[in-house]
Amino acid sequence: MSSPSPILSVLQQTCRALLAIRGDESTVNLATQVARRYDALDADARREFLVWLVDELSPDSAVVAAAIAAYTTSPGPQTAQALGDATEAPRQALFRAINTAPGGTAAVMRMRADCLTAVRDLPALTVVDHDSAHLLTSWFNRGFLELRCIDWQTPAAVLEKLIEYEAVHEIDGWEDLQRRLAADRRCFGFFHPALPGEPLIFIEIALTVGLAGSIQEVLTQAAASADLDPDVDTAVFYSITNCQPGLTGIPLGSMLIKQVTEELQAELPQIETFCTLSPIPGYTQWVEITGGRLSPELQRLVLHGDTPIDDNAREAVLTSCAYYLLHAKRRVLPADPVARFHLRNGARIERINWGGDRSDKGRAESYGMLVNYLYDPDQLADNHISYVNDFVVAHSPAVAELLS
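In the form predicted in complex with another copy of the chain, let's see this chain only.
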């Protein structure tokens, strides 16, 4: 590494000062400077700073040793707590102090986002990630989040961020966005008081008559009139986007689905079915590696996808995909990350849709198939328990039929 950045030295000095005076009058000023100086660092200096958080702001081994001795002499709740205090890294106090500044929460989130990138090469940074995640989880507690309906009355400054952040099905400008906020659509996001105007995560929903199986249909069908079709009976969660890299791993998604379901039940009692329209990101890769229990011709079809296909072939590929979702595992849990997310929430695999996503991305990931996960409020708790305790993958009779 090159000669140390002069800003970095100043930043480190500021951090030391901030820890020295914590709880007092100048905290906010120093914290503001820490945030500003961190942002002024280049990528290398930021990594160096993060490493310094491990090297200098880890627990003091003499203090830890003394606390261990005290605990060993007289084990009990108080000595255990004192040992806990001794082993809390000073960088936690630093993060808490930074959080007192206006914009401090966002600064800690940026540090964690940088840490998550750097940790791939620098595994020692795991402890920084762990500490920052611990605090952010506490600060982004469900009780502090605000659910907001996002619609055409929302400030443009927020809507602009939806266009920027949407990760699942790209929003192609303001007209596309307006379609997604029309009378037969809904959009909700979580916001936090320390980050006004900044969505943390948002979900896009189509209100349909019956289960939707094609994302292109959802995205391009003509907008409904100003009034909602009275026959609407299904809410399709077709996109969910985490906006903040610094909040990776904090379980906002399942809370959002849960609360949005309650909102929709209250607003539209005629809705009977809550389900997703979800990608199957690992399917073609799995076929590549395992053959996918398909004949060589069908493997070629899935992997290159450039020949016509008959009903038998389609059936075989759907069956292969069902097998993937139910039986392909990473250790004891499903190999597919989207499946893991929804199954853990208590949803079940409801239907696999041929041609559900005809985009390049859809074809590349899963030969254009999409899957509906059903969120049945009456079954969520049971499914969740069976999944986390016994790794049971809940699925509909129709999916079971495919595999029989």
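The structure above corresponds to the form predicted in complex with another copy of the chain; please provide the structure of the form predicted on its own.
There are no partners or other molecules in what follows, just the one chain.
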């Protein structure tokens, strides 16, 4: 095995020193050096560093064995605590120390983002991902997060981040963004004191009369006047974007939807319905693999969209999509990742929308269909419990009728 690069060797030595010292000022200085030197590494050296975290900063097997023996001989709170201390990897202490530096939280997030990329080829890095995710979950718990309403008066630096990060429906410049922040729209984001001016996750909402079924109509609808339409009764969550790859898997989205719903209920008591307008990213691929109960001719017709299809063909595709959402599984959970997210939150599948996303991306993902997930505050808890305990996919009578 080739020797590590000089920069990597210095970084490793700095990490050892950081773990060995005691003292706030020295810790901050060394932690700052660790973050800076990690950022100076190229991609290959970063992977080597992450592997080093496994090789050198994993629990000592002899100490763990001794702690297990002590607990087995004399089980109790003290030996249990000693066992827990023995099994905690020293790299967790390293991450905590790095977090003391200015920008240290962001540095740990960058390390985890790199780990999530590298773990695909290096499964041994799963333990590094687990430890960093464990700490980030505690650092980014609801008590530390700040919910902000983002509007046209928000500092431009934050608004630029929305344009940069939007991952569901691309924002086409400042004019498009201004439309998304108009009187009949809302945008909320979570922020953290350790990352000032940097959104962690944000959600875009359209205030409508009834359920929205087409993202093109939502995005191209003429701007409302300064006053909100008094007939508005529905909040449509049409885009939610996680801005930080290092926070992937941390349940910020669930917390954001819950708090935004509460904010909207307080601001606009006439809003009675809270729903999403969501993509179905796995549907087309599932059809290609399984046939999806659709003939090859109908698959080609719907995918390319060169010729109008009749009502019977449309009904066949809607039925196939309903079957996918309700019955296609990844082990015991729904195959569709967006469905897993919303169903776990307690939402139900309310309506499947033909032609909901006519873009090339929408057609490639789901033959252009979108789905509404309904967030009924009175049913969220029951739906969540049924989903988690019994894998029940909550859905409306209209969706069930597609399969009858």
